Each structure stands twice: as structure tokens, then as C-alpha cells.
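The data below hold one chain only, encoded as C-alpha cells and taken in the form predicted on its own.
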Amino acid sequence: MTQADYPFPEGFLWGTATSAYQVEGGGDTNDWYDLNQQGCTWNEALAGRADEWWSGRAEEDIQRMAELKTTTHRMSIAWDRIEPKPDQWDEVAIARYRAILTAMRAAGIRPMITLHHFTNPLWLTEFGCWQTPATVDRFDRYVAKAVESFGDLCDLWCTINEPSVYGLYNLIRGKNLMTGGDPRAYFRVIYYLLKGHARAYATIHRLQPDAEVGIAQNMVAWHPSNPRNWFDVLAKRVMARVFSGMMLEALQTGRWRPLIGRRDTIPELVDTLDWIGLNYYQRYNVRFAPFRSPGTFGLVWEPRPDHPHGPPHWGEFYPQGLIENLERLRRRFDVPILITENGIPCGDDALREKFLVDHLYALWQAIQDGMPIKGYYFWSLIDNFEWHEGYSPDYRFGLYDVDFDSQKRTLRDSGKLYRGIIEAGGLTRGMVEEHA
């Protein structure tokens, strides 16, 4: 077996990552579902069958997982599925959830659960969703369940994926389930999803003592778009102020500063991560144009045209970016670093091993520096239904190519180079030579 010229550590997490919307079709009882049924995405589609893990195809994606040598896979449970009515728990469902937990364990994969992934139940719509704090209490039975119900089969647990992209997402685009469009109501929504987590992890931490319990946040590169301009300075440090550093300081000190609204103290914030989980996808380089985007405070995102990148309005391919985040996080928090999520929507493929070289190779010089970096789980295992994007060709993630209408499987080329990497431990000088 070929050995790594850049080797990643013994015991490294090797990993993919999904969620349960995206990929198992057929969940009908959720605010996206009815987000869906507005006509908000990309042709207008439907989530409909997704990826049919919920029929039967996800231990066909399991052994796909196998086949890459992955060791663990983030997967999401549906809040929905779980409790269809409040207080009224599906054990059908949870037996379906179990079925996919064994199937992973018995493949020599570590499952990690998210207990919230952008989709709520949606009974909870008419109760307010995370504008109130009944959805605390709401959110902390329904965690309890999960541990009670798949506590034997996960130890590891990420509680909330990337509050402010569940917010801040939305309310750009206008369509908007959360918030009508009101930035203050963005900010409570982040407010009561932090409180949320902090009860989640007494509760996991009650039930499950060994538990590794974490939060994933979603992490840009912003720079500005003309460093000599002071109001693209100024507007760098508000979005990165709003769309990571709030949530990062309400997490290390328990202090809650939003940009507009009440503050607020949170100390059963403190000490609430195992582990932290980073979401790293791309730059924007922002400016400050306020005649031309009024709807976003006069802040506008953009790659800039000669840079590497994806799709429209996607941002851009920085590998550097990766390792600015990674130092903020080990600025503030002494805990292992897990990378939840990194990759790029390329139909075609053509980017996605250049993209995975780089910043593996980026991720390996900040373990070089000391940085505690635990895993990479990389998004996604197989194409799916991506949101407001839907099944739009440019939005492709998967390591599987799928074909949705018949739903057969390919490896790509990339998901083979990364089965290299992992059979090698790391990255070897020639995959260097050769993609990055």
C-alpha cells in the first residue's frame, strides 16, 4: 500500500457527511417540505424520493461508505419523523433509525447524529419555531428521546448544524421560514438555536455521560473586496461579526452581542463542546454597495471573476480560508476540532480533486502547527437535493454521482482519490504534484 508523504495522525477521523432531508425522500411533515411546496426551488422541484434513504437505499450507501474506507459518516435525524404530532413519538421511525445506525456499526462506521439540520416539525411552525422559548423545552424532549432511543449505537452527537446559515440563508434569498424577512427576528432565531444547544448538551451529557458532544458552525473567508476601502473593511467585519463571531463569543464566554436587539447573558453556554465542528466551503470578498443591495444592508457578496470557484454567487475556492477559521477556533476554544463539512457543487466533477487536495493538504499544515484537528467529513457521500438549489446540475456535491431517476450510484473520480487518500493515510507527493 502506498504511505503518505504528508501523513495524517493515528486514529484520524475519516469521514463523509449527509442529512436527512436531503437524502431520504418521502418526508412530508416538516416546514421545508411546505417551504418546497411554494415553488422556491430551482425548476420548482420537489424533494420527493431524494436519495430513498428512508425506503431502503441508505444500507446500499452504507456499504459505499465501506467501500471508500471511511470510518465514520455524519448523518442527521429527522425532528419530524421522530415526533410527527408533539409528544406523540413514531417508533416505526426510530426503528428505520436504528436499522441505519446497526447497518453503519456492523460496516466499521462511527455514526454522528445532528439533532437539528435547517428542517423542523411542522406543528412546531404554529407554536412559533426558534422564536420562542417553548422550543427549548420542545427541542430538549425530543433530544432526550433521540438518546434514549440511539444512545447504544452513537457516542457522538453534533447538536445544531450552522444557526447562522438556518437563519441568515433565508432571510437573504426572501423566502424565509424563521423570520418574514426581519433581521431582528434572525437574531432571536440564533439566540433561542444557542440555548437549544446548551440543553441539549446537559441533557446528552445526563443520559450519556462518555458522550462527545459538539455544535457545527458554518465558517466563510471573508475579505474585503478593496482592503484600502474602509467601508469594504467595515463591511467584512460585520458579516463575519454576524455570521460566525456572535455565535463564537455567546460559546466561549456565554455573553450574547447581536449586531441589533437585546443582549443577553447565557451562562449554561460556557463549557457546552467536546468538540467543535467547522463548516468550510469558500471566500466571498464583500463591499459595500447600499443602492444596489438594500435588502442586505447594503452588503454585497461576490467571487471575484478570475479566482477559482463554483457556481454563480457560490464564492470562492481558498484553501487559505480553511486554515484562517481553523486559528479563530483555536484562538478561542480548547477543544479537538472536527471539520463537519468542506467541499464544492461541481456537476462535472472538475474541480472537486484539485478542491480536496488543497485543502487537505492546507488541513495537514495546521496539524503540522499544533492545531487539534480530530476528523474531516467531507460533503457530501452522494449528490442529493440541496435546498433551495434542488436538483440543479451546478449543485452537485457528491463523491457518487446520482442519477435521480433511476437512482443508480458512480464513484467519481474524486470519491476514488479520496478512497487513496484514506487507504494512505494522508496525501502522497504525487496526488500533490498531480491535483493541487
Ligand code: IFM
The other form holds:
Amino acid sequence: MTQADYPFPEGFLWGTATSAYQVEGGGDTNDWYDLNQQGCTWNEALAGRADEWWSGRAEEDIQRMAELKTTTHRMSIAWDRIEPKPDQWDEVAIARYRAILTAMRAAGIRPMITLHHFTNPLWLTEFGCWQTPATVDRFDRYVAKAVESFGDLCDLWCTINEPSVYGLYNLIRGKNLMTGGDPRAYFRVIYYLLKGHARAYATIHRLQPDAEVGIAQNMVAWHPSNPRNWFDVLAKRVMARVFSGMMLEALQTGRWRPLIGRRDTIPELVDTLDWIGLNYYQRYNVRFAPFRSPGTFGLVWEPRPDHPHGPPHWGEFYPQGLIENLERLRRRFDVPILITENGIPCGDDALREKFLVDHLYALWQAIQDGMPIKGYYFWSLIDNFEWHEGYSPDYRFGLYDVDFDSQKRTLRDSGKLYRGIIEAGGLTRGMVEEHA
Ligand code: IFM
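Compare with the form predicted on its own: the form predicted in complex with the ligand:
Following is the full complex, with the preceding chain placed first.
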């Protein structure tokens, strides 16, 4: 076995990540399915069969995780499958998730379960979804059921995935973000999601005292387009605060200070992290352009065109941003950090090897500087259904390519590289020279 020249610590968690709706297929009782039916996806596609995890292919893909030599996988469970009607639990669905988790453990893969990854039961819409306090209670009951059902198979829990991204999705009307809807809803939704997190944290620990519980926060590297332009600097600060700073402050201090709407104190939020998860993907330049973007409060965010970036709108490939955001987390929290997502949409795999090496090198440097980083989950194991972009060829994130007609999986070069990195226990000089 090759030895790493840039080794990661003993016991470092090497993983991949997926979410229920994006891989399972056949999920038609949740609100995202409903939204997709209104044609808000690229090519108006529905998730359809996705990667057919629900009908039996999860087990095959778990073997692929093992082939990659990963030691952990972050998956989510679908609330609508487990509780298809209020207070009615579907034991068949629970048994299916138990089978998936059991297969994972048998393959030597430690599961992390995300309890909320964007989708909700459609019935929750009638009750105001995440805009009302009653949802915090309902979520808590579902969390308790999940821990009672899967606690013997899983001890690593992620309560909520990316509150800010979900909050933005809540503002969707048609195909554009933030062009319609009530901007106050963004802040309201995040407020209740954070309360949901606090309740879930307490419930999980009551039922499973040794559990390790955290949240996955998406952080972007926001930079001002022109650092000498005061408006751009302010625009950048607003974006950083609204997208992540506001949540992190609440998690650290219990103080809820939204840009718009009522301030509050959420004391039960303090000390509800056994670890903090960072989902990091890209960098954007932010500028203030009120005439170009009235619908987004005059803020425009875009990648620098001369820098490597994914598809249009996706943002710029910027490994240093991983370090910038890790430092932000470190200043606020004294808990282990997991990179709960990191990846790049690129159907031809052209940028993914470089992306992987550059970001892992940045991570290695952060660990040398004493950052308590305990694991890395690559998004994603396999190509899957991307929320708005559906099955667009530009939005393939997988280490395995998937042909969605035949369901054939093919390991990409980036997947082979990830396996090599895990086998070596880190990066070798050769990998860095070849790709970075
Ligand atoms: O596919 C999503 C995932 O569901 C949440 N984080 C970002 C990924 C890529 O857009």
C-alpha cells in the first residue's frame, strides 16, 4: 500500500454522502415531488426512479462504498415514508431503512443519518410546514420514532441539512430563487428549523445518550467583487450573515438576530452540537447592483469568469474557501468538525480529480494547524437527482457515473483517485503533483 506524504489522522472518517429523495426513487408523498410536478426542474423532470435505492439497489451501491474503501456514509431518511399520515408510522418503510442500515454496517460502513434533508411529508403543508411552531413538535415525534427504530444501527445523527438552502427553496415560486414569495419566510423557516434542531438534539440524547449529534451548515466563500467598493463590501457581509452567520451565532449563543423580522433568544439551542458539519462547495463575488437585481435586494453573486468553475451559476472552484470557513467555525465552536459535503457538478469528470486533491490538501493543512477535523464526506457517491437541475448532464456529482436508463454505474477516474487516497491514508506527493 502506498503511504501518504500528507497523511490524515488515524481513524479519520472517509465517506460519501447522498440524500433520500435524490437516490431512492418512487418518493411521491413529499412536498418536493409536488413542486417538481409544477415543472420547476430542468427539463421539467421528476425524480422518478432516481438511483432505485428504495426498490433494492441501495445494497449494490453499499458494495461500491466498500470498493472505494470508505468507512462511513451520510444518508438521509424520508420523513414522509416513515410517517405517511400524521401519527401513522409505516413499519414496512422502517424495515426497508433497517435493511439498508444493516447492509451498510455489514460492509464495515458507519452510517450517519440525516433526519431532515429538504423534503417534508406533503401533509405537513396543510399544517404550515416549517413556518409554525407546531412543526417543531411534529418533527420531534418523528425524530423520536427514528431513534427508537434505528438507534441500534446508527449513533451518528445529523439533524438538519443546510437550513439556509432549505430556507431559500421555501421562497421558490416557479424557476427562480427569491424572485417571488415573502422574504420574511426565509428567516421564519430557519428560526423553526433551528428550534427543531435543538429539540432533536435533546430527544436523541434522551433516547441514546452516547449518540453524536450535529447539523450540516452550508457555507459559501463570499467575497466582495471590488474590495474597495464600500457597497460591495457591505453586500458581501449581508450575504455571509444571512446565509450562515446568523445561524452560527444562534447555535453558539442562542441569540436569533434575523435581517428582517422579530429577534428572539433560543436558550435551548446553546450546547446542542457534539460536532458541526460544514457543506462547502464554492466561492462567489458579491456586488450591489440594485438596477440589475431588484428581486434579490440588489445583490448579485457570480463566479470570477477567469477562474475554474462548474456550470453557469454554480460558482467558483476555490479550495482556500474551505479553510476560510473552517476558521469561521473554529472561532465560534469548540467541537469536532466534519466536512459533511464537498463536491463539484461536472458530468465529464474533467475538474473533479483536481477539485478533490486541492480540497483535501487544504483540509490537510487545516488539520496541521490544529483544526479538529474528524471526517470528510464527498458529495456524492453516485450521480443522482439534483433539486432544480434534475438530471441535467451538467449537474452530475458522482464518483460513479450513472446511466439513468439502464441504471448502470461506472466508476469515474475521480472515484479511483478517492479510493487511492483512502488506501494511502491521505495524499501522496504524486497525486498532488499530478492534479493540484
Ligand atoms: O445535491 C445537493 C445536496 O442535496 C445538498 N447540498 C448541495 C448538493 C449539491 O447541490
